[in-house]
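Heads up, the chain below is alone and in the form predicted alone; it's given as structure tokens.
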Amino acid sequence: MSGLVAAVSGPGPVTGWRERLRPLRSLAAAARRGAFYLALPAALIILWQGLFELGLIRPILLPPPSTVARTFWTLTASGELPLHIAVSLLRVLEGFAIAAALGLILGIGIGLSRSLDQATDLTIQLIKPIPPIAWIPLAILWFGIGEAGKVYIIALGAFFPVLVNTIDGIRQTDHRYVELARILEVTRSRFIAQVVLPGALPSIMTGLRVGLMVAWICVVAAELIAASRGVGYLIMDARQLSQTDQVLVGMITIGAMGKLLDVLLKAAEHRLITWKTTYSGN
């Protein structure tokens, strides 16, 4: 009878307060995570500004965060910085798309075919160590000083991380699955589609994320090719004019854009690989 009364009367006062406080506890936990996430950058900015106020840093060599923030606002309000960002972002996305498509296709082919692996291994191992910036003279000769040369440099830099991680992901297929597929007489195409490629997906996504990071690194080198717009051009032009604050604005912008795109790729990875578990520490 008492159980029936409790069920009808609903949860007790303690349980009710717990339910009401649950959103607040979640919000507090999120705030703690955000504060912990931002603690180190905030500490570095405060230290940086403090060293400037004490006269230990020359503004021409390293302007304070307050000056960098004002320059960032001025360039943004004038529309100059958004224009440079849009141009560089388009170049990065074009080069990365080409690198991702070629890297995935060739990587899957090499990972699945021993003959193709043997045919391409020496060429890949010879070209892979060459930094993208070393290709700039040839890019100018081949493509001129237009957009094609810049996209080529970016695509070349992003290509090999995608290629190598795709090959490694396919080759790390668990041998137990291979033996099980042979016992069950699973067709090769079905085994590749349902076992090999899904198993290689974490490594492939890692290659895409690294390739995208390298693409942003290469955009500065790519925009050395007679560019008149882009974040890399902004940095190089400011360096020639000794405008250190604009150099820092460009550097921070590249870092922020790279981080934003990496977050988007990471979110896509979580949606595609729901079964993946990772160690995140204590």
Given for the second form:
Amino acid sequence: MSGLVAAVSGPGPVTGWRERLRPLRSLAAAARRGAFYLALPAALIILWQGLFELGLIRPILLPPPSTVARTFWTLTASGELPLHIAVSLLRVLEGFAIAAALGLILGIGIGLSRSLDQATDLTIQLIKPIPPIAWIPLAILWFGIGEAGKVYIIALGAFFPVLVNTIDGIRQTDHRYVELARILEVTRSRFIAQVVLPGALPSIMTGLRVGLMVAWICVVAAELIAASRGVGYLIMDARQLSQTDQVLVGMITIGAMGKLLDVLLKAAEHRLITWKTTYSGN
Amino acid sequence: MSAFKIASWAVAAALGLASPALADEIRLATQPIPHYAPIFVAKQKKWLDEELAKVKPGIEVKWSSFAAGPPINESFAAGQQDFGFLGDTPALIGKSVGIDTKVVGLTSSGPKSLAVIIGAGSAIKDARELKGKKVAVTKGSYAQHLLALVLEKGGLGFSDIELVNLPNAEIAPAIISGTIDAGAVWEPVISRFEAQKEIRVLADGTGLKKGVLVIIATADFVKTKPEQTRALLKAYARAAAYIKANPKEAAELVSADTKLAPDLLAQVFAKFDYNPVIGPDDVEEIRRAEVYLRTIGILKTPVDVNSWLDRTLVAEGGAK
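Give me the form predicted in complex with the partner chain now, not the form predicted alone.
In what comes next, the whole complex appears, and the chain from above leads the way.
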């Protein structure tokens, strides 16, 4: 072993300075990666503040980061923002759970059954393009101005990505596996459980991640229905009072929460899909 | 194409090229409610065009309609309007966030033109019984101030009720369908639904809030075109006097603009004082509203009401 180390790192003492510095070097590499990650957002914020200082943008049209940060702090310290986030998060999770359950069940059914696919295809294709906001009048009529209507809008938005990606994932099962299963006379249930579903898993996870994103996006639409709390409500309320800084706080919060949820889902994806499926750049 | 056609196209093009340079524009942001009836009378009777023509011929008036004050603020912020007709509350909010406006006159005042309403069959007898109830108002409107004052009289605050933010037009239907218990609204909602015996007034502005609404103009416009500003105020005052003298005819004239049937509108006119001159008690009302808004944190920066109001233009051009 020491001979190998010597051969690789050249002549010198066995526990050389290179080995001692290795942990430091990987830390530096991580820091460099982190800096690269943050460079663009930081540059945009600095540019934004700079334009304001030069008097090139009117604060009512786009308040500077300093004002937005101050409003963010005030809302967090008073407990308002955490409350609104919690309320919206609950609605999103409820809606997403319903959408995911229905999307998975229907998606797997349609993916596996040609007849179900043909029976439902036209209906789904007609309803899919209708944006969640367009459903608001009906949602109010059917569910009133309570929680149910808002969860309905969110579930509707998240449903289609889950459905479409689940169907796609099942369709993409490599036909060579199908042939192989037929030759080896694998039973249909084993084939589905051990080949089709695991093969569809990457697509299904993509569908779930997109669905969760759409669910967050729909929160603003859903909270147009006479809400009194929530991040979407916060944005609309600020709009009525011409408080553009609060609008921005709401928007940034939604972006941050969306990112957080995505990170969690990605971690779950890592656990479930232990084989490499994608290309991720050089 | 026949020679005749080519010739007519050529003439049309030549005429187009020979027309005078693009006319001056004056852009008005209005709301279709009885509070601003005089401007619609001035529009229908062409008095606005007349008065503007005396200053400079060829001024074009561009009309936009909005559902409430806050959208008017947005339009001003985007630089799209010269004059706006809105309540004291949204006007103050707009000024405080940096929209550079001046109040050049009042559109109207009328303590009975805004009210807290409840269902006709409701058991609520006074403001104290609003505790714990669902009460709706358009946030950022002058009705929110009235609601605060009415609640205060009953010893309550906004934390004692469940506040629901709804547009003015949706509040009465929501009360009738039972989704909410009460709401703070302004005309024509009050008269329209009272006539249908669906709602009744719990408390209006009498003794609490005069219900002052203002005509704002961009500070730039007032500075560079004071004559046109005076012309608009003159037309407004003329129309105000007309409404007072001929309520029935005026109601017929602007029923469509204010979205209220003529006979109801004629009655509603009695609730308003359309004189655009800003009196000292009006200044006091606006100042009181400014203090209230700052106290509840809606105004982040104070508004110097004295410098914001320009009382001179309307005194020279106004009715009195």
